[in-house]
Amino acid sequence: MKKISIALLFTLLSANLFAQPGAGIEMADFMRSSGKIYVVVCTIAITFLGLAYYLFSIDRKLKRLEKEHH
């Protein structure tokens, strides 16, 4: 769990390195001005959190089954 947290932290911190300042993306500007970008970001965040919860619950179940088997 600690390795995953560290990897996620470094990924988020390095995202700024690849950002292109001044690159006017028309769709992003439109979505930002109309407020829809926040809906997109929330949808992605909820999807990611759901997948992470699902994977961790499967991992816990698998560990429990392995423990019972041995």
The other form holds:
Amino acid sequence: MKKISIALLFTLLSANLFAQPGAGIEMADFMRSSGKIYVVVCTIAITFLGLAYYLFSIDRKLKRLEKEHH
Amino acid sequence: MSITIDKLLVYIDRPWWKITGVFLVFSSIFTGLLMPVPALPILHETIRNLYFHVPMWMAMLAVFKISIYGSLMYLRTGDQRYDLLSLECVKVGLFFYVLGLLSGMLWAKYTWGAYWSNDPKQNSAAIGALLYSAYLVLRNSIEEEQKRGRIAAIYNIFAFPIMIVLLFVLPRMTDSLHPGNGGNPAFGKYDLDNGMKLAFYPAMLGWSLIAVWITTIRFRIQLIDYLKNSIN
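Let's see the other form, the form predicted together with the partner chain, since the form predicted alone is already up.
Every chain and every other molecule in the complex is listed next, the one we just looked at coming first.
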């Protein structure tokens, strides 16, 4: 039984090796398509979100200051 | 027509329009850079600048319009806070004016061949920038508060229509390289399936809201300063 299961394990392991030269190993290909333009889009989006967050936090700080003065 | 400052401050406090502005600009980054655009000679992909260059001018117009409101209300009520609102609007408006000019110059370099080609639209825009810079110089040159407020308000009310004529009327009456001017069609004509509008309109509204938001932040800082001085 042990021998059979080891043989089966090695057979399954070798199945891996046959798949190796095939196409489709690169899995995260969305961000790499179209000359990686999506990476640029995401960079701009992150930058803009950061600025927006900054504006919101200034807004909050101002509200605190306004409460102190009223 | 007459919304009091206190009512205005309640609207300023609401977060929904700020979130809307951020969401609209955020969405226009994706739609503007990724959606298909008409393939045109010379322009190529730079046609996408439409989603980022033109909204700067829209944002500028939005805050300049509010500054007119501030000036009118100042003349009617004499409340100095309206004068401060108007002042901050002009400052932020000028900031977006400069962003519009610079982005336009960069776009012109790669489509018209030079950063500045003395095109009627460019020259008019430069004169308009001087016109509004003069508002700040004029306002800062007067010491007495009420006199300063009144003269600045009247100047501001006259500056707005002159700016409109300079930017949107005069360039249309002569030959200009700028789309939508002097027999030169705007991009809407090539946008056969109106697909560009999906990114263009949200960008226009979104950037306007963000300009207004920045203005309100500056205005509130001024108000705190104003209250501090009036108590002492």
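Residue numbers count along the first chain shown, from 1. The shown structure was predicted, so the numbers you read here are calculated from the model rather than taken from an experiment. For clarity, a rigid core is taken as the largest C-alpha set superposing within 1.5 Å between two forms.
With the core held fixed, Ser34 shows a CA shift of 2 Å or greater between the two forms.
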